[in-house]
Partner chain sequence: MKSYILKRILSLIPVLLIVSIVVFMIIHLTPGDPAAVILGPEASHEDVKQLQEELGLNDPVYQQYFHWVEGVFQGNLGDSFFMDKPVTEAILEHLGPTISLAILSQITAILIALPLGIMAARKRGTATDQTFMGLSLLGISIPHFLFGLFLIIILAINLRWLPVAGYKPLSAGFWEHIKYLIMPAIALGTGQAALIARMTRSSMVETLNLNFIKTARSKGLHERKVIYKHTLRNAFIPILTVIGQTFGTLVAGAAVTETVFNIPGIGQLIINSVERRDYMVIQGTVLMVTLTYVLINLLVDLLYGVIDPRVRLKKES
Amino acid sequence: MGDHLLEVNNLKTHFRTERGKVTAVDGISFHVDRGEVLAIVGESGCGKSVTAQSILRLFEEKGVTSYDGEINFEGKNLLKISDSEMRKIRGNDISMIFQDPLSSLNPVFTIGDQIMEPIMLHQKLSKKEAYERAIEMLKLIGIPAPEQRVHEYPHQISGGMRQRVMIAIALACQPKLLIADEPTTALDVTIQSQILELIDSLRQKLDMGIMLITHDLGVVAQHCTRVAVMYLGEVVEEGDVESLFENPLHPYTQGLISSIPQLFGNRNKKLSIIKGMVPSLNEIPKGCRFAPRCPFADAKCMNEKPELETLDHNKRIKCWHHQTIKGAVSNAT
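With the form predicted in complex with its partner chain in mind, show the structure of this chain by itself.
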């Protein structure tokens, strides 16, 4: 402990909404080291994006959002530092790629302007030097004819190109941590893998830590070192990629893994999709949050909250019955 690049402890993010206060992220802890890729997975609405954006405090609107816990980055608690200190970290030490590449670029400024902006801000380069950096970045991320592209507007280039530009913006100041929120979901498969390879090679080159949010367990298996599985604002299981895929302990993780489409073998085999729906943040179950949808749930699960237990081999799990459930998935298939 203590020497991780990013260490999140018991983070909670609350929003005040018309229907009362909701806690979208409820006491999660995880860490990211230099040079590693932590995957955050979970169904839609489980709080992945809120977690990501909380790290940069992007929700801050007086009286609407509040945070609890600690986000330690290089010895500083990001939840305690001033706005101006936070601005120095954003886009410089920690960068973010957002979920929707098509609407994440400003339509009225050229691509060049948008890449140059953080360079001029953080590295105090002149306009001309920043322009050269921008061209370099475009080359680096594999955009052809960068001298022309810098003068174009987002609507003039394809979705895949826009996502590459977002990556160029995020990497322009060589951040120590990159938070990528589903960087490829809107794109088609070939571009998806190109972009992930690109991020991967830049990670090696810059020794960046990466927090990769995704729905796609295939991506996790290929590109990540560790995984944290989220459900309804909590981390329910965390561990190394191999052990998590080979030996998932949480019934929710097991459900996620068995719902990966099978590429080989019997295509007509029914996918076991987790039954039921994610409850809304206003009706959070009182015991284990997954209990109402869990095939193994009993009275204890319904009434008592499990804690996140630490097992050996960096494995953490939040489930009353993980010992008895162990291996259930392999028997079932």
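To test you: the structure above is the form predicted in complex with its partner chain. What is the structure of the form predicted alone?
All you get below is the one chain by itself.
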């Protein structure tokens, strides 16, 4: 496929806290190609959103945040460029849809102003041209009466509409890479489907790469190309969507897939769960990070950290016993 659009190599994101230094993202590597959709999945607290925001260098407080590794976008390491160069890329070549639209939208500016700002800044259009583009974007994402809504403020519209406005802002400059952090969380199922189809059509039209962060494995199965499963700041399994759903090799991935409600079969059967909780970053296990919650863990898992191993068909797995536990969860489909 040629050079990757985005290539993350051994990325580490550190934060200095009152309890000491913590590493929220710990040595992860992945790539996104033009025109494909990479899903990042995992429980809350696994580092998905920190990974996304690290790519855009949104954690820039000196003395508090630091990065290691490489984030190569179109061959340029984003961790090595100046702040001014980063501002030219952020919101233009790389855009992000944030999870919480209410805190992401500015309450003192109209919806139109907030869509127009990146257009005027990056696309160098006049105010009139940017205004027309803003109305066009609101129509595109299905907001009724866009000529009226463009003059309204975030508090005057519903949560679902605010989320769609965030999507309009992110897509306004036709980015090369779209990072979408739970982009349809606030939307009902019908609108969710429409928005995902819209994003997919723009992906095909613009040959745009997409990094989709989601808890919804149904969305992953339907809209994504590849999947990276994160746990406690690490990628523990990665592969194409079909092989990962048909043959998950990591116990954590098996647990996530097994917990999906089934439309058919025994309706009285209880949902499978992953016992325990994601531990604190201050209490990271010595060996495999999933070992304290893993039904297959042994002494080696508890004391020795596995490496991310590349298997056939570019599948990657971080587990000491993936060969012996293969297919152990019978309802993982």
